[in-house]
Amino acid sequence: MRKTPLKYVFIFLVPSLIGFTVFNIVPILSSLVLAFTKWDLLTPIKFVGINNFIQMFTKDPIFWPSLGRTLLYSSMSIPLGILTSLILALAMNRPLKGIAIFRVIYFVPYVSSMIAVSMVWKWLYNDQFGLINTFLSFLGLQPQSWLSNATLVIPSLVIMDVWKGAGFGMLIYLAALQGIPEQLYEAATVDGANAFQSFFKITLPLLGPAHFYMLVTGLINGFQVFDSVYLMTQGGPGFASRVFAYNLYQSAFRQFQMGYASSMAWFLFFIIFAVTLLQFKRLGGKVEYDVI
């Protein structure tokens, strides 16, 4: 290709070159200087070295709890939003009328912000008035206290956000079903593999790379969970929801630890960088299922 003359390429990058620098490079660069300084944006700022990594990984006693809580979330909600999402798309895949409406349907939770629905799974987990408690108690079970109980409260959050979520598992799961060659199945039946058999070695195999998509977004969301704690638990009953993204905020926003809360920031980042890693190496050696 020739060179273009210089007059078009600003043109066209300019306008983008603005908003990445301002808004992508100049904040990154900061948050990664104030990871090593102390301030509370109205006394002086302070360098003090790795001191804030220090505090963090061997002072602070609520850290390493918000990262526990934190993958405590991953460890259900992950498993939980796979299979749900599997469920639903593998039911998704037939040749089903009235198949769009279920679409539809399934994206509602996924459209609405988490505020409005944060506000009606409040008032379904009340703990008199609640319908889910109603139900419980209707099915002669025990009801429960869901959000003011230490133990209920992350698996109530993972519970509202697996619901929320399950639209969108969906339909990266039914993508990859329909890439899955239809001659696979039909040759399976001529070998004599009934509906199990293809089910567990030829579907689920090659779903492989959906499922690791679902483990990698899944590990980084279960890092970033705010809205729906924020607005439902305050990192409450106690400590007992206030996960990673959680605590951050209230050492950033509360506390006006800007500093400290930027290394925790940056801690994060390493994390997901980690996980994002692992994911172009395990692309690099992706199955390939094409029939020939």
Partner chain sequence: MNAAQTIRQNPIRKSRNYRRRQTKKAIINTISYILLITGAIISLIPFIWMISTSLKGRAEVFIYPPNFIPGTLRWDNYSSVFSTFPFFSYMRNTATVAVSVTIIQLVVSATAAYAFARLDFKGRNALFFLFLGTLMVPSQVTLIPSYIMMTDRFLALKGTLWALILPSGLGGVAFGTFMLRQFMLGIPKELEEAALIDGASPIVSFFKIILPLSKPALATLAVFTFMGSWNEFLWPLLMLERPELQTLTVGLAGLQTRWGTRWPELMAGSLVSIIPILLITLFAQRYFIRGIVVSGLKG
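For comparison with the form predicted in complex with its partner chain, provide the form predicted alone.
Just the single chain follows, nothing else.
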């Protein structure tokens, strides 16, 4: 391979580079330009400077509430997702016969279509004949309006999204658990440590890289949540589940405010970039990657 002429390398890279440029670089740069313009797809593009950002911060009554709902969603989904994934990984990290089948079962929701998952959960959440309310009635409890109650709609979406994504988190934690040397647990047992102490003194600290990865990706996904809202509630009831990404979608493809939507997209990018950078600065150096 070292003797291969460099021109052949570029020949094979050209198709991928063209696709990456056309479908990634050009749209990104175009949206950056549009963020400083006013355009509705029908009239000519008009340069407006930073007016879109001024409108976004001071005149849009939906902007800050939608960002707040996004933060609420993230603050609920991230810890719940991490905890659920860790519990599943601990349960699946057993040398039992047929355990691989259960691992596949728990991973299936992650690779399932979001449309199919949303249809199933809309039925589960149905006010009149949903399985969850049927079970609550069987227990003598009051049925709830899961998707039409402004207080319950965000937690309901969080539960569905955590259920769907837990299989992927389980896989991350399972790989991390199987990378911990068994000798550490044997040494701890010799020193008189019980299972509780071994978990908090050995397992949990050595899962630091997995925790860090789940936290970073969880925040990125949380700030960009869209598909479950679009498929389940359409931002309702009222504006109770109108998160930032769905608000951006409404501005772009319902109201055709392409310039304003582009400014919102870049604001979201800077938020995600700043939060991720802060995580790497504050937490990245504290993560221990060497097991021994």
